[in-house]
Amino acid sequence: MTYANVLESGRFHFRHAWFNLREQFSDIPTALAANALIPFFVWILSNVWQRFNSHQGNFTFEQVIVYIGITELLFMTFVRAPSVSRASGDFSISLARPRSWLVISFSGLVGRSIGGRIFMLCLLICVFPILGTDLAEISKAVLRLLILLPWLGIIQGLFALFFSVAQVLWHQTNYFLLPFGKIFLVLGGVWGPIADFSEPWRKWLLILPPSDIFFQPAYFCVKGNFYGISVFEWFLRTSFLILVLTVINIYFFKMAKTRHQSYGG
């Protein structure tokens, strides 16, 4: 494959994610609507935090605010049944397309998720002043969130991406999505930040994956820095995730294509 073609199929791909980013602002009445209950998760979960974690002095009520907004609009968006059966759904077509489903299916996904971040984010930042929190404590929070949004974009495409291949494979996966994603809402400090955890517990959820999706982004958004790691182990962290996932994405979908065609297409 020549550096021309390489570049075009890359400009393809970034169209593709671009396009589907887009689509998540086509019908913004539907978006609202099923986004509706989400500032009262966070006013709610924010006052609970309030109530019996506040005298520890990590956060202060309008950071904890602003943290739990960015962690439920991180997992609200994370993997989606919706995106999943869509990447999976034209399988046997893309098989006679000379591009890679494998690719095509990641790119929309990274798409869908970047763009339904920014259009929760765009609903918080509307919401957040109402619940009492100060303008310029949104506005570092927001900057900080854009600039994490393309890395964490690709996290969770592969992610999304591995339950894409798995439903190709056993043609069912929805029954595993809601267990996995009740199993990272606890694990990532989405109901509320790590760091008011005791120990062990703090200890052992700091290591696990969970954590470097949720917890750590949305403290670096509240505070300008990682809980007890660096911008440089973070980044090494969510870069070993990365090649996991994608190591297993390519493995899946091998045996999901040599399946599919063993059984006549």
Second form
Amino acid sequence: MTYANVLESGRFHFRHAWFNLREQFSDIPTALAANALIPFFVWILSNVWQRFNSHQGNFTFEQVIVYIGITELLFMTFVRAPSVSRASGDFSISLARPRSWLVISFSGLVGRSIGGRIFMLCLLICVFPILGTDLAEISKAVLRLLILLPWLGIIQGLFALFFSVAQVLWHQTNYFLLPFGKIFLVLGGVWGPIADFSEPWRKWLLILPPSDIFFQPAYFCVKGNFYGISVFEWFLRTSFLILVLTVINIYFFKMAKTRHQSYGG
Amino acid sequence: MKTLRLIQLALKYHWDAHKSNPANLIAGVLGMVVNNIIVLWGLWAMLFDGKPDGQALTIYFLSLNAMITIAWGSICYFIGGVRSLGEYIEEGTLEPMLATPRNPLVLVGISQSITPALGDILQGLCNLVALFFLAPADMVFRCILFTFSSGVAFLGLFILTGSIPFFVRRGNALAQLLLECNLSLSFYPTGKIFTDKGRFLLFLTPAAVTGVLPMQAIENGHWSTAFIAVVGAMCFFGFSILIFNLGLKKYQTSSYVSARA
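Same protein, the form predicted in complex with its partner chain this time rather than the form predicted alone?
Once more the chain from above appears, this time first in line as the rest of the complex follows.
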């Protein structure tokens, strides 16, 4: 593969990701309806936190509203069944194309993830003041989140890609999506900051990957630093996660290519 | 009697269908059990473990979870079609059910059985077993009793939200939103969160009869609270049927064939 080919391929995948990102804004009423419950969840979970965890003094109520808003944003655009089905649906056709299905699917998933997150961020910017957060707090958190979004998009894309590859391999993975999502929801501190969990849970949860992709980014957005680790350490941990996911995806993709059976016609 | 026989036959038919694909059945049920256990543990670890009054709150949360999962799961498994009532109205699937002498709501109910709901029931039963060791026996008994009350209220909620498309064009999306909102208000320990105005507003939502009032009756064991919870659930169920019948009278169906096409 020449340098020109790599450049052309890179340009193609960037444009593909950009197209998928813009697609998230193509039907705003539907997207609004799909995300209509987010403010409700932010409100109810903030109140749950205030009743049971506010006495610990790690956060103020305004900070928790922003924290839960951001974790909800990250979680609701994490591994979604329609994205997985869409990516795996193209597999048979892609065998007749010159480009790698794995990379096309990945760029599409990253684009959709970042687009969806930007859309939800716009929604939350409108909702946060209604819930009682002041503008200075919101603007700082939003700027910090925008810095992290591309990196988090890669991680999210790799997770979703894993499920797409698995769907190509085993045809039916829907039932695994629900518990998988819930594991990340609970262990990632989406409902409330892991910092407020009692020991030994807090210690264990902080070691696991879900905290690196939900709790730590949201904590960073609210406080300006990661919880108990440096920026470099977080970057190192997530880089390792990306490496592991990449290897798993390539391995399963090779298996899927040899075992896939296409139906229809 | 004939209706009961019909429900029994439908259940047998659905069970045979589920059994024919064991992998799907096991994955669906186990997936839901794992999902419920994670959620239960997560909320407990986040909110109650190591907190002041943690023991009492744990019992409260276990009872609430047992009641909601069994009530919700039973409706979804035994008469799961009511969850799709709104979809049936929008798509025109309801029309063939109106052309028989049977009650359309019964036909809607038995038209589906949601497999993963078995996982909900299983989870709720495990919670009840745990409660036998942690809570006084009379509280466990009340929990079993008020599961029926919550079940009736959930059935009413499915019918009420499912009837929205009678009155609002493409109302099924709105119905699902309201259902999700109410499930969250019932499932989270909202009875312990909101006070004063917040609590008053909570009592204006269906979550009052699906979760908050029955839970209050389970917790304090007063006859008056129990009476309010049961009567509230029955009135809500009756109101839902009334709204459904009202909607049915003004129902203008789309063609089932064209909607499917």
